[in-house]
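A single chain, nothing else alongside it, follows as structure tokens in the form predicted alone.
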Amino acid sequence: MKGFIVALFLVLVWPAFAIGPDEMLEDPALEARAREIGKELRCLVCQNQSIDDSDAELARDLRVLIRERLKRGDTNAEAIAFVVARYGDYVLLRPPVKPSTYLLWLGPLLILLAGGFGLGLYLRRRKQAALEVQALSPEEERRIQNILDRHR
């Protein structure tokens, strides 16, 4: 149990270790802005982690770059735009909705619609196959005729 608690603690605080003390800015307001920006940018090595959470060397370089831009007086949007100009929209964890990202945003809906259409087509064909009436064999016709003759 003690090992589990230690492991859980390490997992929960692990992202806090991603940013080294040498990277942090002395001004708490600028550091807070840098952390906010770092949470918006994707680590290009780890892909689904923000640069704020990643231990990759490239993420560290991007964190340092962001802090340098903020020290120069960039706004958050300008610092993000600088990184996006270098790496494209892929670096954003929440890419903007625009023609080049329509497939990204609409892809899951298109896949869901295609799956629904395929399922509907399958169910329709299955229902039609169940409703098709098969012709009676001569033996079945004879047996039915015998039953009808008995009840007249």
Contents of the next structure:
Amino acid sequence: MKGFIVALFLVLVWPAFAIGPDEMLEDPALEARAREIGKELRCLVCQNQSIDDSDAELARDLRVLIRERLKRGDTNAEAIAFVVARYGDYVLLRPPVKPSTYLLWLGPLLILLAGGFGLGLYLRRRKQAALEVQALSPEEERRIQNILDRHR
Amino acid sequence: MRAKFFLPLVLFAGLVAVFLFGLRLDPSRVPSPLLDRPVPAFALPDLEGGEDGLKTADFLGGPTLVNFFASWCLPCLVEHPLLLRLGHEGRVRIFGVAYKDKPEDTARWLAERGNPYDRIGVDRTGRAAIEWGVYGVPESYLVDGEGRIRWKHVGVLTPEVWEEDFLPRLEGVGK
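Previous: the form predicted alone; requested now: the form predicted in complex with the partner chain:
Expanding to the full complex; the earlier chain stays at the top.
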């Protein structure tokens, strides 16, 4: 029974290890760099996962390819550039800052600023409205006079 | 007062327009950075394992339709009749790259269903496909006579895609 539970547990947690032991590099420093790169690159098959997380075959191929390039002396940037040259900026999970992505990066800030500006405007107006003493209309004037007269 | 009343409505309409546009985009279609660039450097063996498969230099001398396919790929089955027809029409050379497929499976598949390809390269590891920026089969490319990639289509090649996207581009590329 215990064995069964252990086996079940292993089966259940297995998908967490997208990277097979056979893929890993012997040099822990290189392997760590490969993991770092893998987290930066989007898997094109299951698009919201990194190739580090993905079980897709293409993700595996790219992981192996990156490890090969690191072993041959590529820097992290060179290995990433190799993949970007073939699949475009889209493979980068953190899009680069450049004219075509300014709106993407600055959009949230712009929305925050616009919201803050609108709120400030609204609050100022409300305060002003509260401060303004409204003159009584002739009708109100007459009613008050009536009340005063009655209680004299 | 009027303008203020309509402002939220206008903003809402703008958002609706943006979202509608976004819905019509296909997120599975990734633009290729290889467009208008030369065919990548690669060399693949043929189905018998000989050297006469497919390599970069084979693309010179005329426009080519390159089709990445596999015998295990169901959508490839769907587009296969169209490729066969195009092969008979002979308007363009068709090169095939068998992606991650056993050569004997590819050969059997083609023997059973017909072979539309003028040349076939066998890419067992998928490395050549990565050079082309392929992320799944089927994918098709139009390469001009100077060996430059001019167009990419991800997914099944349909008669509509052929008529509306491919043919006009083929005419632009020339013979």
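Positions refer to the first chain, counted from 1. Remember, predicted model here, so these are calculated numbers, not experimental data. By rigid core we mean the largest C-alpha set that fits within 1.5 Å across both forms.
Residue 124: CA moves 2 Å or more between these two forms after rigid-core fitting.
The Cα position of residue 144 changes by 21.3 Å between these two forms once both are aligned on the rigid core.
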